[in-house]
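Here we start with a single chain on its own, the form predicted alone, put down as structure tokens.
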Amino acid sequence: MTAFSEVSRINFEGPDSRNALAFRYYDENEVIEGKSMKDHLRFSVVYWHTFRGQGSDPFGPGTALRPWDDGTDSVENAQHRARVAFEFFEKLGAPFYAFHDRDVAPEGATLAESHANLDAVVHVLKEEQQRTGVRLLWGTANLFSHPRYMHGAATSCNAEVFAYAAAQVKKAIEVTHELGGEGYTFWGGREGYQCLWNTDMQREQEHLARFLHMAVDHAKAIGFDRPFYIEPKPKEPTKHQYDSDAAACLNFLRQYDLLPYFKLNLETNHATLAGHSMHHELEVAGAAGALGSIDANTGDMLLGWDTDQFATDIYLTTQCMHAILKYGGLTTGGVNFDAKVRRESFEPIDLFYAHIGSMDAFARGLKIAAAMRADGRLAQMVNDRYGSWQSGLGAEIEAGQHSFESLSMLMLDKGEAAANASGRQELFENVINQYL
């Protein structure tokens, strides 16, 4: 008896399908810009929300019906849950998954026991990967849930907590390597502060940098040559997190000589919390050559916290995919569904409905973005807007042929700059809507 016996493999049936358990736009074999949709999108299901989320919130306990869980936190139950998860991945047709160490295996009474629990479940994960062909997009360590991390992990004021976190990450990197993970992600949920009066910010950031250099050194030592990712978020659970947005992360990585080893894993809801759009964060990371992967979700504009909803807004998914295509596409990263069904959507079948809808939304975004690029009109409009830089003075400045002195002489002689042209924002927005 399987956990999802009522569900067969989700297939592509086209836009006219009324089947709620079918893709209308995601045809994994359709070729876009020389690659299949499957290779462009590299969809990944997260273990934490999908198989550990219970639908609880600050006002009430969990509502989720998960009949495969027996109510214990045993290794045996974790192993059974892993097999159920792979049934879901396989039937959905998702080529990747992602996890935190404490999602897949229970924490033990000691670090050694936690390691042993993780090894026992990793044995099952490896078997299931071989059986299904589903791969690990990236692994990570949960350095924020346990009370020991109340002051942070790599930024803790307690040196032994720093050491414990190092041991936990060491094991998580080794497990990710063992499972053939395409990368490894750091999200510093408590690497920040609640109060500056009791915080030595410089010391904490230096400790964080030292921690990450240790991770780089260990990855080299064991032959794990896949990229590390930093995931920006400005707040929640701390008042301020040091990885607050893409620009802050890039500045930190440059300051501490870590940029050669890290790219960014960007999340839509985190961008919103930082006061940015996902489009902005993608452009910042892409321009720096640091776009690695995305956590595909969205927030609710009427709610001021991290709601982690599934993305179904075609305008949003088009922005995402246009930026991703612009900067060369996803290689080791993917479109990772760091999203959870609503508390009211408590039945197991809702997991399928949620993922199908968002996979279709990203497939539509990919097709629209590719059509925009093929048509070339938007690119030409942008190019025309910067026409003064294509030749003459603009081209000379970009080529480094001028100084303040030469430019000052030129403009003193001319007396005034040429008149500006309209930015035509409304026209640009109208053109975008013509593709949707």
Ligand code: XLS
Given for the second form:
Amino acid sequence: MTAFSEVSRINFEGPDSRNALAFRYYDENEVIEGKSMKDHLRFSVVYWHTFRGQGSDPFGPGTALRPWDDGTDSVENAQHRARVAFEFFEKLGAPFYAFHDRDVAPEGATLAESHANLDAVVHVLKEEQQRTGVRLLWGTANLFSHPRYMHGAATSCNAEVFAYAAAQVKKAIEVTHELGGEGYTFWGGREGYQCLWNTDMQREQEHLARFLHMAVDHAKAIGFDRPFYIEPKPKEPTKHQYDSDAAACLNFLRQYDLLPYFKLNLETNHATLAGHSMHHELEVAGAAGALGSIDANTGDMLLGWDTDQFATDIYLTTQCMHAILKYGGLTTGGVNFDAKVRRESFEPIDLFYAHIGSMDAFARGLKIAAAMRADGRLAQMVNDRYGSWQSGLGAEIEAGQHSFESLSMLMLDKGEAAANASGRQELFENVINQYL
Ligand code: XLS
Ligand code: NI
Ligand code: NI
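Please move on to the form predicted in complex with D-xylose, as the form predicted alone is already shown.
Now the complete complex, all chains and molecules, led by this one.
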């Protein structure tokens, strides 16, 4: 008896299919810009929402029906759940998954017990990875749920909590390495503050940097040579998180000499909470050569919190895939569905509908973005807008051949700058719509 016996492998059936359990756009073998869709998108399922999310919210308990869970926090139940998760990944055709240490295995009474519980489940994860060929996109440590982390982990005012977090991350990196993980993520859920009057921000940020350097050193020591990711988020659970947005993360990494070891893992709903668009965050990271991976989801513009919905908006997925292609594509990272089904969508089959729909939306985004690039009209229009930099004065400035002195002389002589051309925003937007 399997957990999803009514579902077989989800296949590509093309845009006209009416089968709700089929892909209309995601054909993993279709080649786009010389690479299969599977390799472009590197879809990943998150363990925390999809296999641990119960649908609770601040006003009520969980609603989700998960018949494979026996309701206990035992290691046996966790092992069984892991096998169910792999049945899901396999039937969905997702090549990757991602987890926090405490998603997959129960926390023990002591750190040693927690490590042992984790090892017992990692054993099953390894077997299932081998059986199915599904790989680990990244691992991470949950440094925010347990009450010990109430003041933060690496930025806690309690030095022993910092030490405990170090021990937990050490183990999580080792386990990620053991499972052949393609990366490791740091999301600083409580690395921030609720009140500035009780907070020594400079000291906390120095502690965070020290913590991350220790992580880099440990990865080197054990031969884990995969990228580390920082995942920006401005708030929730804290009022202010130090890793607020892509620009704040880059500044922090640069200030503390961590930039060579980290790339960014960008999440749509975090971008919108920061008052940015995902498109903006992707451009900021991409321009800095630090675009690593994405947590694919979306928020609700009418609700001000991290609702982590599955993205189905083609305009959004097109922006994501256009920026990703522009900056060289995903290599170690992936399109990781850090998204949860709604509390009202409580049946196991909803997990399939949610992932299938968003995979199709990203596949369409990829195809549209590739068509835009192949056509070249947008790139040409952007290039034309910067025409004054292609030769003459602009090219000389870019080549470093000018100073305030020389430019001042030039403009005193000319008296006025050349006339501006229209920005044509509306035309640009119209052109984008022609590809959708
Ligand atoms: C929470 C974050 C979290 C990270 C992993 O908002 O998105 O799920 O992706 O710790
Ligand atoms: Ni999030
Ligand atoms: Ni995330």
